[in-house]
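The chain below stands alone and is given as structure tokens, in the form predicted on its own.
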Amino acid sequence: MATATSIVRSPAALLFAKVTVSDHKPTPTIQISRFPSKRSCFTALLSSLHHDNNNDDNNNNNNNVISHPKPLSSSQLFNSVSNGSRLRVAYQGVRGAYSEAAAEKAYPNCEAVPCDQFDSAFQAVEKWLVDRAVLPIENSLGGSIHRNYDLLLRHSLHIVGEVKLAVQHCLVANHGVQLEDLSRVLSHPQALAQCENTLTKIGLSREAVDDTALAAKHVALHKLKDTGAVASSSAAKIYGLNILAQNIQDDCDNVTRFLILAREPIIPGIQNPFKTSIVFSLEEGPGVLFKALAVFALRQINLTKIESRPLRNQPLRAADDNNGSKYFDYLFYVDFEASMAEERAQNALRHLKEFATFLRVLGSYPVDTTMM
């Protein structure tokens, strides 16, 4: 089981300390769709980084230690946007995806780089192919994106911000196709779930694909006459489709929260509202989870998110009884409203470490208080 050896003494110590992870494994080679074949400014850099990363992987395998680079400050993070610097930001999907809109909301001057899978976006940041990744983590109707919770633990990136995006789904089809001509609809499973009532009333069968914009692209590319897609108005425009119906989601308050990921953490501040995300595991015992959550309540720290995921490398544990029964071991992901620059947050995590078998700070970052 993974264990953490760092001791909480300060925000910098907790965010940037070396963390021992016994089950750390090198990640596979990345694949990014539509990535430019030549970028001369990156050629020499990537060559040297590939060599360095191989050495780092060997060191990590030998020492089981993940060491993080020098962090960015909060002011550096914001200046990178305001001074017009063209950051490269990875997102999952193809052009017209909601994730692309989220990336452009986070960094209006960015070069948005599409990736075929969530894992590819994580690896693109780790391999220095891009500067940031913007990936969905939860939706107000569809719930959590469990895959990205698992990837947060598998990779060593840091959460440096969040983006909240209002999602407005459209039913789109090729020009000349009427609503009554449709028999099925394609889209991402989350989008189909968010429009379930509307699609049921229309009487359309549903087929899941990797993302909403890919569904629109597929309908357009194959000139389908009996199939529509649930996608954004932007995707309809990009792929030359007609919008048959707008705002077809079951709830008008349909919001997706995205995380901004980077190689380096930011130094948390106290001037603006901050949120901190952590993941931890606990020993089995009566009231242990209650004690874990009480460390925040005792310090008047508000929890905004709790997510549990089975511990993948050790999912089952034998119970201390004569029946041979087993139960799940869990990882708990928690978001709370406090900056790691605050003493109360440091004290809460110091208290939590007294009975946590594993604890990792995923990031302490500014709260997104805007809505699109």
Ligand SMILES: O=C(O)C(=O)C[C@]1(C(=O)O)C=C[C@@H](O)C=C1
Given for the second form:
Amino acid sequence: MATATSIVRSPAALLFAKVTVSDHKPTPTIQISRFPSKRSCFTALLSSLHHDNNNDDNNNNNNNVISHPKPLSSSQLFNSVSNGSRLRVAYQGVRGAYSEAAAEKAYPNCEAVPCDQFDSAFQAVEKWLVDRAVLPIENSLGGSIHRNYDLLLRHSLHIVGEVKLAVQHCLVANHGVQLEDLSRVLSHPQALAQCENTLTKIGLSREAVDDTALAAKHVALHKLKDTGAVASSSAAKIYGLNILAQNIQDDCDNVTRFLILAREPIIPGIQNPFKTSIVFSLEEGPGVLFKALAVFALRQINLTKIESRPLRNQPLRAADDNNGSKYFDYLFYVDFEASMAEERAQNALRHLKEFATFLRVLGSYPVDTTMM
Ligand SMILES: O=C(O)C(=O)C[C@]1(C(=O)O)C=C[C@@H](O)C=C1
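Output the structure of the form predicted together with the named molecule; the preceding block shows the form predicted on its own.
Once more the chain from above appears, this time first in line as the rest of the complex follows.
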């Protein structure tokens, strides 16, 4: 593969990003360095911008102007930013990944920007390299994407929408390669899990890579004869592979739900069906979770998802009875069917706050009704 590392300038945000340009795609992939000690142009520029922002704050203070984050209006939810340019939407993966299709479903005329990791997509929004990120959160067969639940809490972005995408996997290989030539298949762990039964029946060993399209790209670039990939038909087309089998997921109704993330929240509405996502933690004790969920049941608010994750900076708590035993401590992520503009949702959260040890609203956003 002919790859070249270069520095490009993003005209919209006037920021620099270190990108890897490959011969397969003109769109650069955002790779945000995790090692700030290697002070790149990117970090240097960011710190100078930070300095400018601080100066702005000082200027604002001097002028007695208080600046608050501006909520997104619903018109900004769509395809362009205020200067009329195309919305830049980060996704994890390379061209042909399902996440790219989800970004394009959310914003049909957007510029979809590939990122190497989920964390890079979060950072790309935070650092104004892009306007939104579209990231998978759960799949109807494989379950939750825990990494993104954890990242939602670690970053301070807002959920401004959701996209549901029907995921139809193909088994792809180089031209001339037959099913019986394959001994191994590469793909994203979620995609492998969604095709578990089929792959077991064929008898292929599995290897996980960062995304389905990257698996297809790898098979094509290395001209592998004994290895196929589980990927989309569009990835097969982009990387010149042959489709050996279609719709190989274990259930034909295979849907992945993606979240749309932005720097600012949207103003919650009540005209369309809205959903709200929150995260909270509770004291240990009998019936505490029951009590927490009752704040919604009491107000006829339907819950659509509940997920628990370990509270990472304090995963264990000593039991009150001092007998040396320890509890696991958890964060609870809950999605409920109501808008934060509704009084019943505000009352439910006020009620929950009375006994939750921590509570954050991750976003209140329109329900994707396209797959109902
Ligand atoms: O690998 C890809 O193509 C992705 O976009 C990632 C991902 C995921 O993380 O769940 C997205 C949708 C499918 O469920 C399989 C994989």
